[in-house]
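Only one chain is given next, in structure tokens, and it is the form predicted on its own.
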Amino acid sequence: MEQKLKEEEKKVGVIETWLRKHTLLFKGATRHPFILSIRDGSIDITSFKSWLAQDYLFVRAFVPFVASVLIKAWKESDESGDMEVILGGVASLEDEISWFKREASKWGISLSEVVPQQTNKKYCGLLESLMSPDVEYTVAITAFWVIEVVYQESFAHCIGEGSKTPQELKETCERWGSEAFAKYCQSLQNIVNRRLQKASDEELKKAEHTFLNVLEYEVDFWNMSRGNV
């Protein structure tokens, strides 16, 4: 079976496979409930309200995590190009930040008063767990990417045909299911393809179950967002 899987991976590529091998968890982060209910225009403002929230919080949190990769990228990667798609990511989030402002502001949200959730807390655990430097590359800008991916998948599913995403949340859905983020997830795909076609067992082994914790947090947040957690 170990033999049938490692061909496999060879054919289509490590993440291919583990898309297919993992397809349930992967729908569920992408297709949550929470996402549906912004495509088809029945999404809680509140909900929506509360995702905002404690995504802005999660950003702030990413900041240090993307620098992380950055500097792993440094010391580890045989690519010179791995440096500037991942410096792109660095200099979006400065305006990720302004962009979230913006929006709280719009909503009458105050920034300075929201209080992570466990869920949030649990999840930039998990980001400061993988800056730690015991932490192969490899292993961190697979996280990176599923984050990135996710999001990309998610909120393009919501401006897609057949859409009926509310008016006032179009400009949040197409920041991440715009074509331009959709080729920066698709960068940071082809990087983590080549660094997992050449990393050892282990290496294999600590990326797939940080995939797979990564779309469980997602999961999380989202459930998090409509009040589920």
Ligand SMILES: Cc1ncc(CNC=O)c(N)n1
Second form
Amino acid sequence: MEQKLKEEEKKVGVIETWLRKHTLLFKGATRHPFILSIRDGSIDITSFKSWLAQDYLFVRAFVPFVASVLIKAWKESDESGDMEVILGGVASLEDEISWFKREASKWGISLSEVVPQQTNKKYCGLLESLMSPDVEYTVAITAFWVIEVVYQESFAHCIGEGSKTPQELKETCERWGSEAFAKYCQSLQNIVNRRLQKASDEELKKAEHTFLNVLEYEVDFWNMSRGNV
Ligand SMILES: Cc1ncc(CNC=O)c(N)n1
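Output the form predicted together with the ligand next; the form predicted on its own has already been displayed.
Below is the whole assembly, all chains and molecules, this chain first.
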């Protein structure tokens, strides 16, 4: 019985284990000074605008990445429900791109003139490498989940108890900090945990490596937005 319980525990969550093991890096990505400065209202609007412009370019590169995960799900997934979750992600990106355009015009940013910074290019390069057919579905969906959850955890913090987020930034925080986005991230996390349970040691290692890689790139992305490239 005791042994059985332990097995169950192991099964519940590879993700939980990773989050415990890599708490510092995860906090680094989700409680970054950029995010803390939104939450306490001290944010420098130049940083915000820089983030907005760069993130628009990132999201454009994110669309084909998510589409590649959809293809992998169709080819490799053992559960047909995965496709709907990912398709929902693709669909909401159309709205997100329109939102970026509206938001940019509100701030007087001309998106056609935005030049991608080196850090952004590097991150988009990581996305592109993960689009390769050689990358397993399990690894790709792990990356997808962690990319989304960093924004969910970060922006939810900006609208949580006691936050002093400036009014004009609240809509941005709601986009990723909302209950609906949290639910969507949970659906992705359930897929990832299910896949990781069944993964080989080799695949597990690759997935964990990708998880860490994404977290590092997210930290770099926030750093870039604050002007410390
Ligand atoms: C750099 C970065 N990471 C994650 C997200 C969230 N996913 C889609 O919007 C994002 N927009 N930008």
